[in-house]
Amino acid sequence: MIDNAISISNLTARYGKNIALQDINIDVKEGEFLALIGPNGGGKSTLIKAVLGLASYEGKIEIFGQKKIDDVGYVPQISAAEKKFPISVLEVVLSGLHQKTLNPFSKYSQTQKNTAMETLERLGIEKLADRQIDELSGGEFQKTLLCRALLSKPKILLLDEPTANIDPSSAKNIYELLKELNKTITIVMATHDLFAVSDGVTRLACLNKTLVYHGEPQLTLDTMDKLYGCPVDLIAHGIPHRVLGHHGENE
């Protein structure tokens, strides 16, 4: 029997008097690649922050049957990180040993530096180790944050909009990396990019303050309408969008 990596029961989260999420129940199986999709303000980021203990909530969250988050790596939205901070790529990755801050003044052992370099090599950006982060492209910076999250060898990886504000080629490369990582790590990813849903994701959770859908990575137009509150047309640069199931001629 496969254990739940994350179990979320009867979760409700508020910002002041405003409800961000209401009565959410989701189980994430070990080894899954779960995509959280939904409109802005639908609660995707709030759910991730609740799992990390960064947002207050009512209800219950367990990680491998406990409340610890030691096994969780986190990649924040690219806009949430201080890209102008005077720090190198290697130093950013090493700061994953502390998780909470980017600190260029910390002292690290040679063993820790070697481990960080191995992580950079794993994602193919070892040549950027000494580069200042304000010199990176969006895709390079996102890979740097991913390396930082992987340094502690997490069993679960949480990502908040990992392809926001990066070009399509870099986004595709990120998805390929995540598919490879999913062979050994459970992944939960919040995203606006519906194309990602058809590219390696094994389960979907559609959020618009409540849980609209949780299941296989294939949606109906009816579910999309409920999720976004209006009829939705999907255009994928001429590529058929596998996220939508087949429907009859009159639908």
Given for the second form:
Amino acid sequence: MIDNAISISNLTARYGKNIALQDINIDVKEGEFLALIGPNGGGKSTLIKAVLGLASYEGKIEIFGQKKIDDVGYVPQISAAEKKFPISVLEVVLSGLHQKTLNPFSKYSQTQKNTAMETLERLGIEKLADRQIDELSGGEFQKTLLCRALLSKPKILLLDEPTANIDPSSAKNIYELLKELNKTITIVMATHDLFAVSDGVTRLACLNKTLVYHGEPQLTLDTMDKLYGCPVDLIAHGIPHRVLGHHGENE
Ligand code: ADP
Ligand code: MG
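Form predicted in complex with adenosine-5'-diphosphate, following the form predicted alone:
The next block holds the full complex; its first chain is the one shown before.
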């Protein structure tokens, strides 16, 4: 039997009177690569934060059948402004050992530093170890955050818009890395980059306050309409055929 890596039942999340997520039921099986898509404000970040225990909610969330949040790596969405912090790549990665803080003054053992260097090598950015983060490109910074999340060897990786504000070729590179990582790690990635869903993603969940669709990484016009209310506009921007199925037959 395949275990559920994440099991979400009857999840409702509010900010004051505003309901961000309503009655969400979704299971993520071990080994899946789930893309969470939906419009801005659709609740993607809130869902990820609820899983991490960073947002309050009603309902039940279990990680490998348990209430505790072990084995989960998190790549938050970080704005360019937050890159102005005076800290090196290696220090950011090492801060993954105590996920909640980004403290450049902590002391780390040689073994911990070696593990961090190995993780940087795995993602091909070991040469950047001593670089200050404000001197990194968007893609390099995302890889640094990915290394940080991987340092504690999580079984589940949650990523919030890992390709926001980075160029298409860096984004492609990140998707290739994630596809490779997915051989051993369950992945949930929030994105509004619809091209991402055609590469490596095994399941799709579409969120617009409610769960509009959950299934194969293939979208129908009906789902797109419920999700964005503007299928025509989206087609004009060019969606890969694998993502947007053929609809002509039934109409
Ligand atoms: P997404 O990540 O899909 O863009 P979010 O989860 O950030 O969506 O937001 C879902 C809804 O919750 C939106 O209506 C947003 O305005 C609201 N929201 C998100 N974060 C907060 C917050 N910290 N305080 C109040 N409202 C919030
Ligand atoms: Mg978000």
